[in-house]
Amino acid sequence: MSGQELTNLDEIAALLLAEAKRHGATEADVVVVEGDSLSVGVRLGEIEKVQRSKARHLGLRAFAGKSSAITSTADFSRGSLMRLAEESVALARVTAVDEVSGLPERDQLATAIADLELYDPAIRDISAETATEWCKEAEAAAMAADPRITKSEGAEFDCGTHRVVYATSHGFAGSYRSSACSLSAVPVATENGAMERDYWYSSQRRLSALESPASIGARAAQRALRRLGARQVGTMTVPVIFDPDMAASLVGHVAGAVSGYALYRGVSFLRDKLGEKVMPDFVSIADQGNLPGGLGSKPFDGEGLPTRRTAVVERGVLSSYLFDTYSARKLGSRSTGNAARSVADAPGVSPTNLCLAAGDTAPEAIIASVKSGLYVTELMGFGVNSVTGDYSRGASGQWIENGELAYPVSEITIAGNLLDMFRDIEVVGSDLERRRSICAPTIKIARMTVAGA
């Protein structure tokens, strides 16, 4: 009897929950996630991996009063199972009082799961055949594009789909599906001796939504090519235009700066600035954890909260945090279901699909507007102080000159201050795309110093 493997995974979340509670846990919750991926890498035409795997995994948290303790396991046998729930209970009774912690109150729960389109079976049956396939086009596409291009870092094709069950001693029990799919290109580019790389890639639930191989390959060898003949530049104050990517890792640090936990620890730029106008106007930030088809969508949250829309930044005014329960208790407020949960740790806080709202202005209107500046289109390293703000990067991209971009800059260092730069959003782009969780269009901060490095 204790070897039978459990498959179902929602009588498994029950049998443990019960467990738990005969073993005298006063709250109890439990996650199981199972799931397959697979993983495809080509260069020079040669297959270089094909991994595939299936994973089942869960995790238990056990509260005695106001103690917790945490387990997690990949065995699902009937015996295992019984022994996680008795030996959670029983850490769980010899663990720190924490007068915050417990699960969510049940009023706040979700009473429904929504179908957030979130799982495509498309991509479950994706054969690593095709994946080959399709790694091999973009490669060559990449390739194709110019006699420049004479080496390459690879392509790469990944996808997975999963399945998430939850369910608290509170009653809660839901679970959803999801998927996900992604292709990218890393061509390298050669002149004068001098070699350039940079890549281009697609990331969706639903593979028709997928950017065709050919042109996800063109597009990296373009902007590996446009790195070719870089150049430093003097130490000056000038305009600089963040690309869309560069754009979502500002947006990034802000996602860090509104979390709750980095709020009552004292490391946020953004502490006790509620309700004050941090950047212009015509800058509106949004968390929408329930957006149809978004990369970081899910129906409830990782402690079964409904997800919901939060504007954190709105008309330039910052409206709200992001709390999970326990943040939000520490801090006298309430959880925006923004609660993120793996098997083997305690609940956190996460961004679902945290995006600066898009603007009217084309970004070769914004480069147009620039008479000498940058155009960021790469970031390196970490200078980024999360209590002062203060921002230090390495950066390459594009001189502008006269409103066009001239020639490639690279080795150089962008300066400022998150608060000052915000604030200084001159121009927000219309060419917002949802490649990723945490997004922006092209924007152009009207102030920063660029240095040579």
Second form
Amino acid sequence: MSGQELTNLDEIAALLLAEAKRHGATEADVVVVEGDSLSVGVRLGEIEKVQRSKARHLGLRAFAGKSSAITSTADFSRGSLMRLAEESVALARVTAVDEVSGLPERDQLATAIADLELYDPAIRDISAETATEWCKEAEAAAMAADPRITKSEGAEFDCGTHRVVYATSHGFAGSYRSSACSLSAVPVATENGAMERDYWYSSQRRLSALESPASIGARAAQRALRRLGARQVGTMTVPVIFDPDMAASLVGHVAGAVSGYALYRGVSFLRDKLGEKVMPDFVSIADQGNLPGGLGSKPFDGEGLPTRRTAVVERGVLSSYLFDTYSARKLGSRSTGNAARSVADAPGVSPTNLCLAAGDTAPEAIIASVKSGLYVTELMGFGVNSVTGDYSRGASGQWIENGELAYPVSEITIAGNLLDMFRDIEVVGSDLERRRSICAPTIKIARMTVAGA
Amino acid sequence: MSETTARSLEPRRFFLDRFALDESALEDAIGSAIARKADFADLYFEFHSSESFSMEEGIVKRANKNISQGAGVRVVAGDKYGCAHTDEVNGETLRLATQTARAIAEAGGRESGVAVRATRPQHDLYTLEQHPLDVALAEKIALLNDLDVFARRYDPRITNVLAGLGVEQKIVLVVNSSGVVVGDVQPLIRLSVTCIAEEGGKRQQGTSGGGGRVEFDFLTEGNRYRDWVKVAADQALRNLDAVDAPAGNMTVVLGPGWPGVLLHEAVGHGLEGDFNRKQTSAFSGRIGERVASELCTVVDDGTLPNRRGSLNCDDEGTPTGRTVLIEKGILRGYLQDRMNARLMGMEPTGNGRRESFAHAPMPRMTNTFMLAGETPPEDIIRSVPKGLYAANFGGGQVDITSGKFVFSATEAYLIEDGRITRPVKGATLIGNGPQSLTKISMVGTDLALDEGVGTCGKDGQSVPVGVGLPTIRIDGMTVGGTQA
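Follow the form predicted alone with the form predicted in complex with its partner chain, if you could.
Zooming out: every chain and molecule, the one shown earlier first.
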């Protein structure tokens, strides 16, 4: 019943565009994604799981004048694809006319596909056996770190390769390959009947750039151990230091607030702030989609525009929002090449590699600058109001006394308002690592409310 | 009525036709999967069709239709499992997937043929007269348009309305090495509404919605969707006047319904079999111990008709059930899938769930709630001289091992002298799973389940769930406001 399967992705894209046109689409675009992935888990020295997946999916967006719709499928049979094109156009005819909708202007499209070193062929060839050895090594390093590491949630290695093909009815056709791999370990530390777990991971496009298994295990163990004996503190207003991964979560809130969609919908705490000072002079944040080897890099965005560097906050001043074509048109601006297109949905805005630039203070010196305050190493929950910037999240970390990490704390919350918190950034650390697509060094915020016992 | 949504649809026949397989292909695949030192093996076939519509600025801008399909093969040996997934299904890809999956079981074991026999799920919780996918597009778009008009008329301070309607159907078939073949057809519908209110330069938003394994008419019956609009609009409007939330430890009263997310985070995850088998849960080894006040009885029930979290059978083919997790404060049971139940010497509870064929099953919740108590909710509020009343929540999160959990109030009020007074800004509440429930001093008569919008994430897999709670009083929880 599934009939003839089509396998050449470029031909599939061309066929779908032609079919959409035949059914009356005025414009159309197609995205096809295919990938292979491997996931291996080890626990207590034994292999626990091996999982392999093959997946492919495609989505067709059809415009009927100024209205549009998307159909997507994992069924690549000819019959299915023919039906898909017809349904997409039919569905487009029932949605509302939206004056600013449509493909980007032709002169904005990428004309060359840059090689951003996103694909490492070594990842395609990793065997489950090799991955198992890395997991065993990482977990063993964690278990050997201290006798109080008594249990383990295990270690896991994941990798995959992907190919993305994108084509439009107005002449763009491009594709690229990418790869990614990651290794993580999650040990559990026990003391006086109480358990604490923590993790460490490394994630990269190239296998050779991955942190060593032994180092991942050792850092994971150290992170779990330092949580043992955590207590609550009282409720007070103190300086709060965010470690790099937690500081990155604050940059993530900026990403949400500078998205063109949040802005034209009026649900961003940074609306009407363009050109204003929102952070101190020494803070800059930039998005860079064409960073070689970057975890968030891609040669063209979800609408075929070249990716680029956009200064979002420059020396404290909010200097640009992030747009795709639609949200840019809504606000009378131009796309910044930040269209993110999933197979099954219309484009949206997403940061690529969004990074808060390093300062020149060592993290130890930042900690030493606090007489009494909190060093946050974990945040929990979703207590961030994107409209107002009101911020309230569960936290754990280390209490700082007289410039030193004194004891672990947990079951507390930190609260403030993101606009105040960004204004109150007092120091930016020198310890920037591009561990993820959104990253930051250690930062210190002058004051926040800590709630506890 | 379309080919894939007919009432009489029979999943086994459906997949054999769709992937051009014959009966013997199923027997071959499952027989070869178990032909090693494996304890059991299963095949999972899935055909998932969905459509979604979104509205903003008064128009339905986006419409999507999607089809995902594929098969997953899993082979379990002791506490190890191998999995392979493919979205291209035929005899050859099934054979390859089976080889990959069974590599984890040492070679050697028995060579046993498996004769498969079709069975029906034990429950029939969501047979629909008309599947929502078959309702005309125009009706769905008309509902969203009316929702927008209604919201803007409700109060002129509502300046924008965002709404999303999602309709889906999963056809699944589980074939396992015991020879069981069980299929299910699972409808699901979800409407979400966000209202944005503006006044005097201040802006706020409120969110609501609902749904379940129901017909499209469920949304319009008794103007249900308009009630959700009112909830979202009122929440946005009230938050315009909200004052800073208090900070510190205080008495907290949770309202009925969605605040049951407390149970989901504080105890539900911690009672999932996998964490307890590995003894990494704060609840590990504590069955029979007191973990809540004696007023608390908490159950997980996958058999409630038409509920978002309900299933006729779980994704391993086990019939869903009603599992008592906590009975009058005493920890009674865990939520189990097949693998963890077997390794712990327990029975599966029908909680083995997977997001899709491309994910492995694990123990998950269905509908988790606390049974009603005996105190009228007004008396609970009246009993509190000073505290916080939390009426609605966003999401929550838990650290299974330390037991610390959070959930964030999106609608909350101060309680002063036994009365609900001013609205306060959203704040995160934090507690410790095994301790927080021991501080529950009053349980209301007003048990309510949520409206049907919940989604639970674990290990990167999302599944639909339900929660429920009567009004309860907790004598001491940390509230994460800014007013120290």
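Residue numbers count along the first chain shown, from 1. Between two forms, the rigid core is the largest collection of C-alphas that superpose within 1.5 Å. Worth saying up front: this structure is predicted, and the values here are computed from it rather than measured.
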property	result
CA of Gln108, rigid core aligned, shift of 2 Å or more between the two forms	no
Arg124 C-alpha moves between the two forms by 2 Å or more, core aligned	no
Core fit, then Ser212 C-alpha moves 2 Å or more between the two forms	no
